[in-house]
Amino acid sequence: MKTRYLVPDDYMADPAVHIFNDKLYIYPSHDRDSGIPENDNGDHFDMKDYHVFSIAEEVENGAVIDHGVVLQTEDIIWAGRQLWDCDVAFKDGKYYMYFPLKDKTDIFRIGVAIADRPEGPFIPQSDPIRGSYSIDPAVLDDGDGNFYMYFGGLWGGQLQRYRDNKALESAVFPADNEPAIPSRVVKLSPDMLQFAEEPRPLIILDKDGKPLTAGDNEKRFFEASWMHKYNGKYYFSYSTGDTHLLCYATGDNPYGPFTYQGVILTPVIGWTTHHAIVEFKGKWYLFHHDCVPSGGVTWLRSLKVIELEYAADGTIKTIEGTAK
């Protein structure tokens, strides 16, 4: 299929994407511009909002329902500012979206909100997860009653920030020729609105066996996790940020190691690459964004969607982005 832009008429991106009662959800963060230079702690995003959308039919040219807006800064008593990409996840009849937002001290939470249906409303908690930090949550619903989050973001996703889940005095980043700085991986707890233990590092290693390195910026990551299952292998994807691609690396259990395998999507029009990637209808499909129709104004990005292919021996068919 060609590329499909969903929303022509407003500006939504970092898409989470699921199948809820046999109809396709999208949840994405929303874009609005702040009004302030562009920066790499994200202040040019004024992301106060979520809305979601839904599609029942195809893919390819299925209407595409908004069910308006479902959570709100104004909602949440702990809310700062920067309401950024969120996910959801489904248990025992209720829906749980975890969302990443600055706390009045401008430190990155991730917080919790409940819904009784897959559109919402969703009904936020009082305080956000305890221990948690950084952006990007994605949750695997592991299939055996086992939940894991997947987080985390340098620059102004503050993962920097953070060593062995502790906060540090300053940001430290790596020298090049040392491990890279790994996304995190925990399991939620029963009632899907703690951690169930100290979050883990994600590893992913080279062909050879080694942990990528910071300096291999091609590779390594940077942000928006994904989590899914494919013929029993679990597909760890995300942003490399400033080297613009989507790459993943694949692993035997939800916690890894995981080893790098390649590049999903080459770089698009605007800075960010952010996405998810779900079977519907018996088609695999990736959503991501890109800031074509907003004339590449990198803070306006618009959702799109394409198909993904897989090779016969389970690798994913790289897809070539709009930037040249």
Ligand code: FUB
The other form holds:
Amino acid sequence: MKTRYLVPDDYMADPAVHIFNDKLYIYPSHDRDSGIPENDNGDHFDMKDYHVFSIAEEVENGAVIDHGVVLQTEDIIWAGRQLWDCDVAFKDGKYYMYFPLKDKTDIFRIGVAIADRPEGPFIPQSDPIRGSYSIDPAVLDDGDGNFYMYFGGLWGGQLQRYRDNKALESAVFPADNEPAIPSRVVKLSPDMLQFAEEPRPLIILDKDGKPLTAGDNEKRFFEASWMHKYNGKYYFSYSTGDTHLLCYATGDNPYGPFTYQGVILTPVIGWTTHHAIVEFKGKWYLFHHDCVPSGGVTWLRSLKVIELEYAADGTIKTIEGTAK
Ligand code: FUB
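Now show me the form predicted in complex with the ligand, since the one above was the form predicted alone.
Now the complete complex, all chains and molecules, led by this one.
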């Protein structure tokens, strides 16, 4: 399949994608030109609302329906700024949207909003999840009644400000030869509104069984967690941030440890890279974004999709990004 841009008339990024009621639903960030200068904290990503999109037919050419604004900062009473990458899960007749947002003290928390339908609107809870921090929540429905959230992001995502789920006095980055800062995994409470336990580090090992180090920045986690299952294995995929790769690691259970496997997507035009992997109508797809339509403007990203293929041994075939 040729790469398809899905929303040519607007800027959408960070897709989370799920199949609900036999339709494919896309939950992206909604980029806008805020005029805020670019910096390493990502202040230029000053998004204020979410749209939901759906596709009922083939991903290759089916109509992409825009369900409009489904949640916005002005409806969230604890909101400071910056609605970044969200995800949605379904349980017992309700749809739960998980979204990172800076509170009024400029600290990222993860909030929850609830809808009766996958296309929203989503009504936010009055407080963020207790004990939540950082960005990029991705939720796995493990199929046995348990839901797990994967989250975290470095630099502007503030993950370097936490150790053992406690805020540090100031950010600490490990030395290059020390274990990398891990993303986090946590089981959700039965009502889907809180963490059921303390978040745990998600450890990625190299082929020798050693944790990836902070200096291994072509492999170590940076942001954009996504989890999917294939042939009974857990595939944790993520962005390496400053080296602009989408990579993945596999494991036998939702908590890991995971073993690094390789690159899913080489760099695209634009600084960030962020994705979802999903099966629909018998094919697997990589939803992601790049900045080709905006002429390379980092904070104006466009949603796209391409087919993803596995080799017979379950490894994912590397896809060339748009930077080549
Ligand atoms: O969209 C803002 C941030 O950029 C996301 O949270 C990151 O994953 C990166 O794509």
